[in-house]
Amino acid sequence: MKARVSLLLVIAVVMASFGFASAQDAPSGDLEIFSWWTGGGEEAGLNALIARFKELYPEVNVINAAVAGGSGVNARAVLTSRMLGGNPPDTFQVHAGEELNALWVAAGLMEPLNDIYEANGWLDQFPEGLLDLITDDEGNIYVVPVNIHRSNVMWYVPAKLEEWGVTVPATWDEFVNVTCPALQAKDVTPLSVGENWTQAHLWESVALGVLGVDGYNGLWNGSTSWTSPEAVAVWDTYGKVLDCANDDMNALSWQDASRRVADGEAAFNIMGDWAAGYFLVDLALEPGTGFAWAASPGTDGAFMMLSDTFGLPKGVANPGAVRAWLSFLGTAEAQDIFNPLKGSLPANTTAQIDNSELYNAYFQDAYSDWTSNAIVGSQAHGLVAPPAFSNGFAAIIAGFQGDHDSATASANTAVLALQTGMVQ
């Protein structure tokens, strides 16, 4: 309940912060804003944000077309279509890096918002490296990021890994050979893990673990091979922790999964910060106690980063009504309204980080690695690699979970490497 009340007061801190903004020629009629946002932190933070835009441009009606399925999965099979059938959504979530440039951006499909970056001064207040992401080689800005996301999170329960007398493994050799046969033996489930995407996100980790900063980032700029020793070694780590993992991985969505690990029946669960929002506005637990948080095995120093945004399409309907939309959404006022409820960092600067009433402990933790940390992109939320290596590599993930043949793995990705022209 006391988690509850917080999050109200997050949201009322935020509003009593910022008068009410009045805008010259203000916009009207529809603005359909598409999403993956369905549920929980994610569902809260995106209505808390329409609800504020409302306020600020009452003549605008929001559609909110948000489609169920996490990260997307389901989200960019109708939005493709809708893309590629002259219909696009006024405004559409997608990842930052290759997610964007690799298809919408060489499609020409989206238009610049250079102008919106200028008027609001924002060039001074996004870090330079998340700019790089969304502009092209002609300084074309092309979306506007909302957050900043953790990918290589591990949760868990202190007070039931104290009980079951096991601590947080800081390698996955560890955790393989130490940790997941002292739960087994407990009937404990060592690590929950869910269906295909959220296995990608499992696999990346391990991935990261192993190799390394240098290592990973390897994979994507052709300076590690993907068949390897080493990379096949990723596939060996792999296929050990799906052991440790429970069978019924398929049938869960990622909210299932996190479950398992806050009611007991999971020791660990690896997912992206979204998870914070999940444990803080769906089950009202208390960082620190109800659910705690570590970096995943083996990349203690590294920050694995993904980041929300929202851009314009070409040719949609009511462009005035989207482009009041980018400009909320980049405000320090947008963003400490939606990341506290969603779970992720803001990715404007100068938002509230340090207000402890809006940033938890958790948030404090992560910005803290996030200044200080390497930092690398995430595979399977689309900041290194193009949609059409991410879809490819969804099947080899799930024939990989299937047979556990590391070398075919291994050379399936290889040639998925190729064909989609990563490896030149």
Ligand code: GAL
Second form
Amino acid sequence: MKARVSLLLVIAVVMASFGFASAQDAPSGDLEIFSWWTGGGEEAGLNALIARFKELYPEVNVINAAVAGGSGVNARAVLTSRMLGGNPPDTFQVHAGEELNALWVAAGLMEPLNDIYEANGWLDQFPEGLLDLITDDEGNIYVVPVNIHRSNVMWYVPAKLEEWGVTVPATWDEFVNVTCPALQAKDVTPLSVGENWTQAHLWESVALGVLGVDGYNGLWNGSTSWTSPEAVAVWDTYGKVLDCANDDMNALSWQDASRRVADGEAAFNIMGDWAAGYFLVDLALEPGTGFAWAASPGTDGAFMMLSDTFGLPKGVANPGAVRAWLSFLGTAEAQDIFNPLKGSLPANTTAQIDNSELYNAYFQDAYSDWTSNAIVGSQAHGLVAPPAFSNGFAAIIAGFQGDHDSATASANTAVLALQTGMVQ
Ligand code: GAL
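Same protein, different state: after the form predicted on its own, show the form predicted together with the named molecule.
So here's everything in the complex, that chain up top.
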């Protein structure tokens, strides 16, 4: 038996020295990639990544297991039952921060990836603040980020605003008191909003605009009380903002809501910059004319970030293929393939963000803000709050849509924060 093992070893060494790749060097077999990128720039970006990966690793059979539904509303439910049922996808999309840490890392279901980071020199290539979001107290890094997205963006079409005689509002007060009535008088929908999660997305932009950077951060670090007059004022403003939006919001996807702006049916939309990917790839619009952008009202100088990442769950059948995929995802090459389609900035700082042919005016502007603004984290996209909070908050957002009761929403959120361990 011993002799057979050493014979095999000798054969392996000889094969390696003649340039034969070992099984570990040349992964093969199935690789199931789980995400919620099923349309437009998001799907195009993922497909472009998969196409290049297949060129590099022709023996791997990629299975694109994307589940439709913006911001992962449906995918997360499927993922949870698979992870808890002992049938994890080989690799899955998850937001950096609490969505990763409070659930999958806390449950001990993820493999650390430090060796991949060290082998590729990534510890010096990814921003420290981003690495902090995906590293546990023992220094284990669990995922590879593919991008940096911005949440607090207001989208519009310049020629339309001119036609309607309005300008981009600098504050929510201006929007509610000046811009909104002016547009309503012309029968134009001031703000286009979509289904529940896009309302939570709008809410966080309103919160940042009303509370400012410190006040907003305080919601997540406990220094701003959810029942303080300032927090109640966020709900008051949010209610007035909703009154400026389309009645059929619950029936619209984020793409539907963004499209109304591009089509000239609504003046503004608050959405993350995957909307840039949608305008550029799906609608083939020119940045600056076909669509334009500004920080959402009252948030100039602040960049609300989130990051999409992929990791390696414990116990998958083909970890070698996953490691190859993750080792590819973090490279500048992969990030430059993906992000120009996706609307996001590369997370790897050695990517070619200064190449304006690859990254057009939208990206240049976002990058300048990313590197100069105060950075805060998104709740709607998993960075600052655990999934348990976000799920409860979705219900509070839905309740508020019906009753516009700021005091109740504030009190319910305070209780939710307590119940989900967000306030000590
Ligand atoms: C976010 C995600 C983005 C984009 C968006 C809309 O949660 O981070 O990459 O997919 O949802 O689906």
